[in-house]
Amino acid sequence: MPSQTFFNLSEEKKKRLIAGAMKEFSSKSLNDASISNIVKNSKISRGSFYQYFEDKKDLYFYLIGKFRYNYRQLMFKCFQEEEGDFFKGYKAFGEKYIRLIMESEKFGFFENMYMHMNYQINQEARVDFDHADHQKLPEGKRIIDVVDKSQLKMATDKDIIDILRYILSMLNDTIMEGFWKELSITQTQELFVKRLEWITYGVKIIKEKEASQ
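Now the structure: this chain alone, the form being predicted in complex with the DNA.
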């Protein structure tokens, strides 16, 4: 987490630093980016940088948190609008989310983020993120409360959360694939929906007699 010193900074200086960092991270991965470049870009001294941030990762996670769309809020809204329908709700959410990421003016940043994101970093960032606790849903409501559980085969809340989370990781995978193969927004959305259909309805043809499965 950035130090208090950083948050005390004048808006002008904070903006300068964020812009300098975004410039670097928009063309380079976390690993290839250098602090030297960032301090040059933002015209602050090296010593100051280390007064604000522990290291490069600390700054990067801060930026991810700052520019990460509030997907929980969006997901909540989509499920609500589709009256809890699992397929329709997630479809709406996924399509909107893909558009937000791929249409963002921070395209370069997100592209690098997705292409170079690994499990380790993702988990670390998530811990950071959860800890910050920005993202509480209104009135303590949880996504799971707005999903129509009667549609799903899962019995426990734990399994429902599991499947929701798993589809989120599928969505992220699909976005990566979209960036890598330079798919259009529409193509990426279609790929996502195809996979969502697989998971929702299954890939196997079930014959009448074994339909009890």
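Given the form predicted in complex with the DNA above, I would also like to look at the protein as it appears in the form predicted on its own.
What follows is just the one chain, with no partners and no other molecules.
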């Protein structure tokens, strides 16, 4: 998390630092990125950098957090527009999320993030479903508050949050595969929807005899 010193900077200086970091992370993975290049791009001293962030990982996850906020808003809106329908809401979100990532002006950053995604990056990129107060969602609601729970077998909020997170991880894996295989936006969307159908409706044909047992 950035220090208060960073947040006290002028908007111009913060934007310059973020732009310098984006330039470096758009061409290199987190492991290969260089603080020296970031400070050079940002036209700040190395000492100043460490007044703002602990290390390059701290800065990298701050950038992910800025984008994550926008996608949290998008997910809330999609479920709300689909009246809480689990499949339709996640389908709409997934398709829009994929398009936003793959058409973003920050494409290089996202491509590097997904091409080098590991467990920690996946966790940092995930959406918070069970908080409202600091997420600034409409009317102080949580994402799970706009999911129609009557459609689901889950009995508790925790179970619903677990499946929402599981599908988000699957969505991130699908985007990563899309980058690796150089799939089009449409191909990546179709792959996600197919996997969402498997999770939502199952993969086994239930015969009448089994259904009655």
